[in-house]
Amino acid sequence: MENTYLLEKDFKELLKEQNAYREVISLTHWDMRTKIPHKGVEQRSEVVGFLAEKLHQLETSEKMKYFIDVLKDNTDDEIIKKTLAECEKNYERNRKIPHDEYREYVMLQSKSEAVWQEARQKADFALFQPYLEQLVEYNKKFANYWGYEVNIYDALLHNYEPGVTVKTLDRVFPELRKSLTDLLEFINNSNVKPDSSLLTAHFPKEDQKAFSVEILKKMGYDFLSGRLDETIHPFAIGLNLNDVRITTRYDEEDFRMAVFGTIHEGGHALYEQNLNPNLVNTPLAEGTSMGIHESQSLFWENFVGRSKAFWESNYDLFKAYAPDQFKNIPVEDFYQAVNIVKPSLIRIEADELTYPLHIMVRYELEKALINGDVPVKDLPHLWNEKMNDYLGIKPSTDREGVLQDIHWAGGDFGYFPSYALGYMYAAQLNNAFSKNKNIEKIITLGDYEPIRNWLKEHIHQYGKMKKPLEIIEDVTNEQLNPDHLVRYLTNKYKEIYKL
């Protein structure tokens, strides 16, 4: 037993060393997306590549393999057992990628993100194309290293949503699309037309930030363990339990981007801030999947932040920071304007109803890229065609089209489906929560602690101790069920549009 104790102690030291590299890499990525001077990107990419290679070596070392083999059947510690299982999964996948290839790929990711920012600013896909072509080829190569049973894209999906396959998505997404487009047709034929021009007013960035910070505090985001910064593409990043940072993007002519974007990223951050402290310095100290992570951000953004109860209870606070144009707008008119359904070109500005359609466009394109069905050079016009097909609108520039998201620049193929899955998960969680608690009353009272505590108890605390589908089944007593999302959207927009 003493030997087991010493082995566990040595294993924890190895995990701590790995986590130190992870934290520095994450901090470097945060800096590169928020503060780094343009000329610093090249050298910083080299640094990230060096650190990532060292981490890769530790994760696939003989020392790691030794701990896995010796400890996995000889420990009674549940956290160590789960940690060993996670380490073994990472070991088996990562050892198939040569260290030098992994280093080169990470360096490419960093450079690619910087080039994407320039290409997006100039609305010029051609600048980004050669980098994206390399990223696609690397992902195809890695997918073949890892192996798959049916579709090569499944190997990439596994990185973000274990247990979900192309077969599942190709069954669920078309059903969801039909329900959403049918509802959209009803809305388009309604005589009720909320006035979105009510929201058009110059709203200084600092005032938007002040209101957003007030809402983050009400949500329970701990500013002693986090911060709010500005970036091109909003994100949340957890360096450790006591350093979880969020970013947002401001549009002084449309406050919705920053306000709802900040609530969204705040939902991600609450997940990371409320992990079980006993998971610190293990690979279990993060969200169990990107779909579950997105369920948390979308729960707060949509089921709380876009609700009538939220605006009725926060409207006076909002008007305290908002320009005078909002002072005489009735809260009911404001609520309807905030929730107007109108297809938009930009995903992060999309309304609740059409948002999943944006995800389906991206899913179909990246699945085709990884399967070799389309070349990267054809992406801009294919993007425009699918946007027209799914949403009835077509981008006029690459900036508002194929270049709007950072994910492909970071090599995150297989990530986009998590957004739609997270939305469906969030609807299921909302249904489960509402069976025992009156969420509207809680939001109206303005104390969101019961919501935060429920999410912490059922989801946040577990980190990766539970698999994503295990969490959904434990909390909702059913598997993935898109009917809850369709029902939520139907009920909400029937009321707004008097269908």
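Between two forms, the rigid core is the largest collection of C-alphas that superpose within 1.5 Å. All figures in this text were calculated on a predicted structure; none of them were measured in a lab. Numbering follows the first chain given and starts at 1. What changes on going to the form predicted in complex with another copy of the chain:
- Once both forms are fitted on their core, the CA shift for T231 between these two forms remains under 2 Å.
- When the rigid core is held fixed, the Cα atom of K89 travels less than 2 angstroms between these two forms.
- R245 is not among the residues whose C-alpha shifts by 2 Å or more between these two forms once the rigid core is aligned; its shift stays under 2 Å.
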Contents of the next structure:
Protein chains: 2
Amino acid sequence: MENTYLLEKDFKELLKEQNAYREVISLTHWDMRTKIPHKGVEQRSEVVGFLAEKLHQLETSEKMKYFIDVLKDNTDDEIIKKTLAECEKNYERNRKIPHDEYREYVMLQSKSEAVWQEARQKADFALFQPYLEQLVEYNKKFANYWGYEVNIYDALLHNYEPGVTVKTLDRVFPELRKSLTDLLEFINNSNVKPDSSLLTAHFPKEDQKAFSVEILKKMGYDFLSGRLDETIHPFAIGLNLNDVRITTRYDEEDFRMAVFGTIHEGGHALYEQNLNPNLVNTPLAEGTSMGIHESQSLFWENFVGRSKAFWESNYDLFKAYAPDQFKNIPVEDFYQAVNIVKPSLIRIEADELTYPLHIMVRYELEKALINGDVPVKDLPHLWNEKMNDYLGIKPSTDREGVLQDIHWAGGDFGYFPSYALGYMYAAQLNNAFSKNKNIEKIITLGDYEPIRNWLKEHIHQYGKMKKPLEIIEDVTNEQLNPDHLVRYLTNKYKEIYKL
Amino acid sequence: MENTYLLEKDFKELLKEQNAYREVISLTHWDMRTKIPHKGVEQRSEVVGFLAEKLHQLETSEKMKYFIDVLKDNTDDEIIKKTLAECEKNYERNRKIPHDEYREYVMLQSKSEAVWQEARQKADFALFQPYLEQLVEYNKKFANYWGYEVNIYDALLHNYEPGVTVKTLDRVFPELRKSLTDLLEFINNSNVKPDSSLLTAHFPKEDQKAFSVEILKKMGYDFLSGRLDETIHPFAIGLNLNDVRITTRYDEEDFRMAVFGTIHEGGHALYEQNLNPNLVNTPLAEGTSMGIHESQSLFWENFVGRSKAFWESNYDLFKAYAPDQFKNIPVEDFYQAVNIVKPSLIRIEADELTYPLHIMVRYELEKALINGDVPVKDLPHLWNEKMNDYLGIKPSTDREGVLQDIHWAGGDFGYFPSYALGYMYAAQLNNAFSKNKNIEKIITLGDYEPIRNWLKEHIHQYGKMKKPLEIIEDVTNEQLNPDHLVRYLTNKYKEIYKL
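Starting from the form predicted alone above, please write out the structure of the form predicted in complex with another copy of the chain.
And the full complex, kicking off with our chain again.
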């Protein structure tokens, strides 16, 4: 047998190479979404494609296979063990896809995103339809290559939320939907109608930014290991754990976009900034899943940032930056206004309560698509029907309907459920946190360190060392349970809408 | 013999790979100098090192050698022919350096830059000395690997200005020096003392930026293929010809830094934006040498941007952005003030006339270092003496003396002469341009298209298709000739200083 120490050393070199590609790919994505000049995009796309292929080659190389085989049963190092498992998963999944199909698919993705943008702008689904049909076919094919136990859609879910299946979602989503639509009905019938007009005062970008930065600092986001930029579609991205960037979008007529957006992305960023440094240069040095990532952003955005305690303690700070019109508005009115519930067509503008319903519309449609239960051409019609069923409103064009999100154009099937899962996880984590600690009191005092430390201790530090459901079960001592989210929303909105 | 068409196709694939690395390395450098958060630098340095090594491996690969050997005499494509010659040059030069020495040297460079920063801050040359000694030794060793005909320093010059040798420099520099120091003496004795106090009005950054952007647009810099950012040490960088970025630095108490700085970097950027698109994805798609690059930036900065015609036509625009104090200052006074000649210690703050003297100080010292004529430890002393000889002033600390520039810390020996060469080239180009066109009139009219087009036609489009001296001789019908610069400076300053 070879010398394990030397083998581990060589293996780490390979991981470092992979990581170098990952970091520049991330930098390139960040740059393309925030800084790149218009005409530079075309050439850059080729560069990104090249780098992605290099990384893919390393992940599926014979060398990688060799390390997996030889080291797997010969290491005592827990990080290396988990790293090997992660590498093996990637190796197996990637090797199952024939190289030429992968190439064609990558090209289809980038072409489809461009077509989708045009289709969305023109509100013309027919333009996008043939591309979406091909994307669905590829995803079905890949799902079959990867394999699954019960439902073909499980194979795609696995890419974003390992351990979560159609069975799980079909258990929790209907229950959640029922509770949310009941609550929505009560709210629609309530006599309380918070005044939303106060939200739309002209609020200069620079002032919104200054306030957002103050809040990010209070959250513990480290600006020496990150930065805040502007973009059209906000995101957080970790280049390495000392370079975790966030982006936001400013609407000078509606400060909520930037204020809650930066808190949300700040939540993502705290996850990546607080990973265990020993995971650096391994594929474990990132959030364990899309759902757990979203639980962190939503924990901060909703459970902290939209709480009454948060605004009671930060309203003076807010008013110091905000336009004069807020001067005479009591914090209670302000709190109610930023928590108005109102069904709307665009997912990313949805309120806390109706948001999960948007996700369910998408989940049911993509599950049906992948299972071959509905053809792509019926999507616009089905979308509008479901929106009407779940939210009581109907898009007048496909731009506000089936064409609104980029995910399918990028081939991301199985991704949407993470948003709702993350929300349920967040509520469940909030419940666990609140067993020993008074979150309201902490928020009122304005020093969020106990929250940040708790999240770091139980979630952030692990990166991919723990699977998503492992984290949830370890921290909350139960399985995924939608009741916590329902209870949270019920309590909150009963108070606001005097139900 | 193999099918040439297929071979060329494969060769182009290899070039594309190299180019992808070049583009991300450039992006990474840009990011590190403009955007990266403080703590992200360490990890990023490793990533850059990795990418540089990958590129180096491709440049020196057996595959590359194969293409060079097989294709060289079997292609009719002029671009491929010149590309092969460029690849062969890189192959030969890089292969001559043993791999482990290259690695050690790269590590020494990055370490030395860090030490230099500390030494500069503390004005403590002794800290930096041992590193500089090693850097000099490596460069001597490399120069011997590469080979040279007359002077060992020629081998280093070749990296930055192929075709230019010590013999050339020792012909033109003394002549130039004599003329400049004579002119300087006249100026020092002149009764005309332009009032410089007007330059230092507080000038808000945003206004300086707005004015600079207007000038860049007038120059023809394409913001759809570029962007302007802030940095400490301004630079221009071409990621690809549709993504050529410039950076600048704002001093709110001295607008000259940003205004002339952006014109300078804009001149570099125009070069890269106007390359022949057929050169994309070859190593020819960049400026042909440091000297020719500098000729472009200096052409715009000095021959356009510091001319009387420029300020006569742009002074109203300037005053629209500038603080009120300029309102009552006649353009003649303003023109004289931005052209004040005054020997100073810091190269990058030097005026047009004394700038080449700074370069000569460095050239003579590094030539002596590489030839083993002076030991590193004597540098501070020799530097101060030469400054006194050439400029009549002496640094009081090494921070303002031998430690001011980063070049040696990065191992860049042979680079400095490019700055003075670029200046002489620019004057020679200006002379050639002025034979058929009236540059003053064009500048006065404010539409610089004839200038931009002429530079594009004679210089920019070629990229590395032509060698630096080939360009100069083709355009000006003579060899490098310092007289044009001397005449330009003499005429200009005779008028300003009434000599």
